[in-house]
Amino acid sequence: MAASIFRNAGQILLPVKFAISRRLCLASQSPPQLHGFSNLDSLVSAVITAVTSCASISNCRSIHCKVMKSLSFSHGFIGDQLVSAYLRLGFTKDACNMFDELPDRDLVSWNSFISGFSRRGDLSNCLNAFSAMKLETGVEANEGTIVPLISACTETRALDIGTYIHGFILKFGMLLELRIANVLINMYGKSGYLDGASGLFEAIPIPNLVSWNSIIAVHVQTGKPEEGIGYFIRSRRAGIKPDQGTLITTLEACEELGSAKLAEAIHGFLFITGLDSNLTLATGLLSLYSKLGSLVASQKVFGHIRNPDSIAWTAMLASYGVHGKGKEAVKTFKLMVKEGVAPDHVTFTHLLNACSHAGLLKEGRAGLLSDAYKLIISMPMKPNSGVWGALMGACKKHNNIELGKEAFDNMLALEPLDSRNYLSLSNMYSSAGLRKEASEVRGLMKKRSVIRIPGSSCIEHEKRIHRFVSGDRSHPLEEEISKKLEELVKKVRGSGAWARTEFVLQDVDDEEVREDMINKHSEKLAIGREIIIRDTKRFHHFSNGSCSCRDYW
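For the sequence just given: structure alone, the form predicted on its own:
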């Protein structure tokens, strides 16, 4: 496959290479003045196009040689373009040698050199080039120099070096440059220093859209969604017209907060401004509703999308899957194919998850585990952790420990630090009564410093989000909640149902303590009048005495 792609790419480039070679040959055989400026200009333009689209180091070096013979590196900044091409292709030594060959290195040359390293996340060489620029040439830095330096610090989470550059910016009075202030906000925010990011933002006389987007995003992405929403509201009051990036981040904040009312407010804003026709935003909105437990709202949003693409179809299919609607997910998949939209590996992952979660035997092969395994390894694309996770869930249900371990090994190879993978295996061992093996998995987590983030559940009541974790006693109404929960547990026991304590993953021998841990799970603490509960993977709709998951927890 890869060889075929490269062959095709070579065939596409042949006419370009031939045209450039012919022009370079003509230029070398005849005096420049015979061709006139327009001919030289078109030649330079063709060379620049070839350099910027160059996909191999051999072609890049070939063009380099021909430029040395027939043109000047200063023509159209061809030299700078070659330096960038070498860096883009990952050949640092060639880039440095090319840069040393440049006869007149000006600020544009240095900025291009530094930017090339920044795009590769090479902070060390970024700093080396910056230091050389200051020491060897005395060229003063500008916005084009500083922005890639800060971006490299952000990419590598080098806050200490970023702080040093911030000091340089202050010393030379460059903080008033809005683009520099914006990348600094992004750097401090993504490094977890929100006070620094907020302080910089508040110091900007007139923030632009990028400024607002940055301050909203860093708060949402670092676990401060309420503050992010607060900045979004302030941006609207300041008369800023949000773009797609603003609203995607705001939808993420709604998901983190678990606020359906806030999601409806954002939906209303999209409708009023006409942005509800934006395919990316509509897809994000239907996914948000699904994650907040409102499958009906997801269906309505999808129904209003005129020409859904593969991402939108997959999002709707995934919504059915996460709500235990496996049959609807299969119908959506078939309709997607009928409409001529090609599914990808993400689509297949969600389809398998939906079938596994809903206990569909024929469609998802939940009971035919060997067939499922053969299907996965024969897929045209490489299976991701979601596919292996679906197989592992089925293995747990059907007590196939051997194949479940195989699925776990594949999941671990893809995501070695994801605690959910280890917990899935430990859960499978526990359900099979293999307490020792479950304990060994938890020991492996500890040995590899894999941190388990406690799950939480939330409920929206009177415009407030109430969030709980297992055994939580911090809520102001904790006594009333616990009392009501005890009443419900007694009624459940009175009906003959008992907690399945074999699913408790912690090493606890006391049966009463294990049962108490289940009874005070976060989902039970957060339970509302509508019996729609979400665990770590999907929603459970309780009605008429049964659950949508068909006991496929």
The other form holds:
Amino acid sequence: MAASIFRNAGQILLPVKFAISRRLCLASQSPPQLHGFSNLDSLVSAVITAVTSCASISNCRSIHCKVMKSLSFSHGFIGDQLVSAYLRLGFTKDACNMFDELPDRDLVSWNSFISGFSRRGDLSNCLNAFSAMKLETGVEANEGTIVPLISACTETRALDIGTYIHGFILKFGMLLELRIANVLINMYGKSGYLDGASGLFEAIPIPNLVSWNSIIAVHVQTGKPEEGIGYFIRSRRAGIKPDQGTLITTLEACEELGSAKLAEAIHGFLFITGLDSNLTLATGLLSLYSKLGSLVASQKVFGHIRNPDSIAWTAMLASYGVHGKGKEAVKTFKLMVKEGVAPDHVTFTHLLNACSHAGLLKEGRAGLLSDAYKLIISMPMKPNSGVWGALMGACKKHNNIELGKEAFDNMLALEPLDSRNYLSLSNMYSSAGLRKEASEVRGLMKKRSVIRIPGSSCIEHEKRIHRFVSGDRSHPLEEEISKKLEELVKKVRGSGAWARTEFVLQDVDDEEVREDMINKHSEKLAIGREIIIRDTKRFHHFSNGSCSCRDYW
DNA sequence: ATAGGGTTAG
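What about the form predicted in complex with the DNA, after the form predicted on its own?
Below, the chain from earlier opens the complete complex, with every other chain and molecule after it.
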């Protein structure tokens, strides 16, 4: 009973931790009672679970000492739990030493050992443990062994090893286990083998919710949002009740498609099912509307959130930022702090971005990059890849290659598989004329099989979505589209809107690129009504002959 | 009903 209470202790850690340490002291003070193991075993295991979920090594060690003093850790799964805790906290050596000493290693011991490495993305140690396990007599792998192994392959994009394990799975007839099929769908899908993922999915007799969520997610995340939505519709027909994960993914698909209509349809669905009061989904929706260009809609959604947490506040702040409303972003930040919600590194990243877009920061305007660097280094929390990305963007703008490279290295250590990181470094080199370095970066990307999803633009017309990638000539009306564009550009030139913006692009040498960029910005100014349009970084609101960015871009 | 990862917000 006590154990089941403690098992759910993750959410209310502080009081629980206190209660636990008192119970433990009592236990170790009265050794005679320790011979009735079953109660204490379950208590101690719950203790370890609770303590490790707050990720503190000192807590873990003190528990370890107390357990060692009061009874042998060889009993039950206490040893397994401690090994797993050490691994999770990054004390690999301690964990391995302890694992070697465990006298009765059963299947669960091995599985949690492998799982510990997998969580840290340590594929080679996963494989070492797996080989060692096969040598140990009487222990046969099951789905608890395979799932973390495949997961580690997915994380590290080690598709060759993953495929080998797939072979192992087939050999031992383990594909019938649904959880294994689901992680395989995830692995093949995330590695860009959507056919493989779909093939596996179709072979499942009765896919469950996770199967559906996985097949939807891998399509949406690898540049196939239409297909993802297709699977979502199929899941509805199959009578599957979607959960938070399903709908977050469909919101992501709306973003990819740039479809406000689909977003509204899903918003309606959320409303009907009552899921619109789900904080995660409301936050996702808010952010989506903002990304689709409607700041007003995102404000509305935020207004309906009862107790916004730091993530929701940050989403609202970021919305103001990408819409060029730097002052509103700062206001939101102050309000958030006033409400007693603690900002974190992501909040600060968006705040910095919002300020630099709006030209509010001296650092942004004058290119005082080393100051920005110092700011990042002295931040109270560990900078994430977004912070480094913001610095790198500034470095590119001001041609500071050296600092840009440093930002890249930091960024890559945190997000080694995000193609955007590689591309922004490569772009920085290209725009500085360093072609050799640029192609090296692209080579590195290829070598690590980082998948690049080409950027594209969509427009919704009469219930159909038309998608264009750069230089795309595949649209059936391609000729007419090109003609119309040329016509527009000519009109703009004649209107005089041309000269106004030209000075902005002094740092772009390539005449063609320069002209193109100016066209994109100025042609919207020539038209009378409000137009909202997105560039690679944020939104521009054009009305009454001026843009919300005040030509700061 | 059994210690162990199936997918998924800023």
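Residue numbers count along the first chain shown, from 1. The structure displayed is predicted, hence computed values, not measured ones. We call the rigid core the largest set of C-alpha positions that still match within 1.5 Å between the two forms.
Participant: Comparing between these two forms on the rigid core: C-alpha of residue 338 shifted by 2 Å or more?
Facilitator: Moves: yes, 2 Å or greater.
Participant: Residue 306: after superposing the rigid core, is there a C-alpha shift of 2 Å or more between these two forms?
Facilitator: It does shift by 2 Å or more.
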